[in-house]
Amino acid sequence: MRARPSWLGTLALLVTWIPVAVAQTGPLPSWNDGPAKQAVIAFVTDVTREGSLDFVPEPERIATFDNDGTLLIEQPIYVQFAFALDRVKVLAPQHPEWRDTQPFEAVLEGNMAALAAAGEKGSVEIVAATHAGMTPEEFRQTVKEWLATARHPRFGRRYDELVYQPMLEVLAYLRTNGFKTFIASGGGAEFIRAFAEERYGIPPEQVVGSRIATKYERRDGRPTLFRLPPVDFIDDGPGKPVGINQEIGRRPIAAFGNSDGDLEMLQWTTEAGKRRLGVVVHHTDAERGYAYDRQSHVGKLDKALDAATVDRWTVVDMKRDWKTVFPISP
């Protein structure tokens, strides 16, 4: 029998190898095949295919993402609040009165019950005391220095390493297809800007978040912005659509969230009478992350989970839909 030319053998090997390679390098490789992955890919395909009834011009391809619990771990407490608690300890020598003043006394003594009793009012006081009194540049640098050393109590990794690998892939996939990706978070805009570009590929000007008051003044003959304690805007709940409209100026065609704080953003995005995508990340994986929803004090998902059925949003079951949760540690 005549030997087959070597190039035919090579071709046969390539035909065998190509489907495997495509499967490994296709969109969203950290997602298991299923309705959630298919919904994201189908939406992107339809709105970017010219001639499609759902085609959306590139300038209008705006996608907004919540941060805490959607892109970044938020248990057992929000990362920004962990930063604030550590800042209280750092700043305590400059404020001896904190030793006898709640909620600062609770932080310094590690009294979590007293801290919880202080509620939202106490949290606001802590954030105001630890986030003001410096320029935006100084604040971002302070956050970066904290992120370089602080570690998550359960996973022992830097907080900004505990971003969700499958969501990083969604961000990259959307941008590859002409989308502009924004963060719309109840967290502080300046806090997120300290790491958003490095971790998410989202530049500072594409971060919409809560903010404290800022004033312009000249210091040592130089123009300076100075952060003040009062809260200026809360970008959460009904504030999210307001913040998006004020800072982006376009209505998103896709929105991703994980809690009731994202409800109004998801509604405003998807109830526009055209092809839209709403995605809810449901934390169901207690082994690789945390499992929580309706009863959680952090990232509560109750009304938005019910609304997902009514408005036909895609619900991502982390345990079922994600092959991996966090990026591999370097």
The other form holds:
2 protein chains.
Amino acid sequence: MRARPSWLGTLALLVTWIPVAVAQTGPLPSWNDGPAKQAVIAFVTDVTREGSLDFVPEPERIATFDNDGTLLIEQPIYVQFAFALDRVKVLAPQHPEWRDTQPFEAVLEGNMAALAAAGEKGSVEIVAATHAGMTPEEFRQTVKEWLATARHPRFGRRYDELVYQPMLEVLAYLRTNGFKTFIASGGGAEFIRAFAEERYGIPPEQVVGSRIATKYERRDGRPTLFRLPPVDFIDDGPGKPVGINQEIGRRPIAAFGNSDGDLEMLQWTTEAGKRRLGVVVHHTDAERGYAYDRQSHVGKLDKALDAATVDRWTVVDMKRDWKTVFPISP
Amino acid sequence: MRARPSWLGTLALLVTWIPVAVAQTGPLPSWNDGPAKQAVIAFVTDVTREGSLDFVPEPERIATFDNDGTLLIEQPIYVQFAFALDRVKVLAPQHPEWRDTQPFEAVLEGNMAALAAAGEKGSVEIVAATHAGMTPEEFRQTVKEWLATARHPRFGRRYDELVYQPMLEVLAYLRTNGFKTFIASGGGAEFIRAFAEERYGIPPEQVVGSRIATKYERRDGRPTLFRLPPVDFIDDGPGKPVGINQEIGRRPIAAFGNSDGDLEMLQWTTEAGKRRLGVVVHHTDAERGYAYDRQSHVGKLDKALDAATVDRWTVVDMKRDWKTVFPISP
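Switching from the form predicted alone: structure of the form predicted together with another copy of the chain?
Let us now look at the entire complex, which starts with that chain.
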């Protein structure tokens, strides 16, 4: 038998190399093969197959994602709350009265029990002091500057680097398949808009969230929007379908959440009597992330975990389903 | 001289035919050449030219359009108002008490003076009776069915056919150049969503408008959104920049309006110290449409006409600038 010419060897290499490359660049590479990954891929395959009974035309392929705990870390406290606490500290020198006024005194002394005791009224005052009294552009800039310097207490990384790599892959996979991806968050829309485009590829006009009042007025002769203290709309729980209807005006065909704040969005999305996708991210990984559900103060997942069984939503077991949790540092 | 072979004749025909075809299919074919058409084209050329000082990256190319009087006929009464009056008549048999209760009595008797006298309170009651008490899907379906049968009193055509052909061309031209086109209307967002995608190519998620309150609840065990009477947000005048910021989260770089209700949107868009476009459609054509401005009850254009000079907005003289007004009937 004669020796194969070298180009045949090269061809053989190419042939064996191709499937490997496909496997590496296929959809959802950070997901382990299992029911969760399969459910997402099966759904997308079904609704995008022309002629299928489940086919959904491209303009109606709307997917909504909760932010905190679904796309972004939310432990030990919500990122937006960490921002607010840091802002109180930065602004404190201009407010000497805060040293003996709650809830600011509690923040400055790191007294979380006193802060919790200040309750709803305390939160409103902290929001007013840290989120209002400026234009939306100024607020977004403040958030960006904070993100550039603040570090997560456990992981030591920028908060907006602590996004879930497997979920970024879901966003990309859906968009490749003609979906429009939106955020529907209980957090502030302006806060999320400060990093959503860069981190998630989701532009400001596709971020639905809670809002504080905003007023139009001329300042120094220039037309200006100005953020005012009162909270105007809470996009959480039953507010999520309301906010989605207000700003998107279509019922999503896929929704992704991780807590009871997503219950109504998931129900409204999936109980349409058609092929729909509901996904609940279950934080089960204390080692690479956090493990929490029914008893957690932040991101409590109780009713929505029970509903997942009844309504046949896909529950992502983070520990089992995800190969990696966060993007690799650059 | 020998006769040209026939293929040369064909070629000659093609050569003379090509420039004609280009002229016919170039941008804004229903616009007469003049300052308004030139201003739109010059702006788009400037902000899309890579390397230009005026260049705007594609994600930031946001254009907002008023609806009534800018994209759609608004005389002799707003289309949404015509819908509400017709709905009162349709629903009257279920409400015998309306025969002697204002403002319904006025509507049923066609007594416009009494209707006007019922004022703001009267309008609120008509909105409650005709726009609330159903799901958003049911409301949109009601609007679609009404549009299919109602006819404009003067032109005898479907109301949603009485859209401005030259403005449809502006929408298409902007989209071809990487713009995202939005509606920012004082009218109800749900009303406009019933026809915006089909007529303007603007999907529901790109319609910003006024809103009535909407509540999430389970009805017969099914998750449902339900429209409630109170008006929740008026997206008009100073409300337009507020609504645009809420739902789009970016300041537009081009805005199109036709009345004082668009003044603040135009100011906020154009006073950014950069290359921006403000356009005011001036209804000057009593023959093919209507002629109205400073004294009109519907679509009053007074302050915004003065501001157009100061702020260098482009004023479209409908009679002079538009070759055709409405799309040709199919």
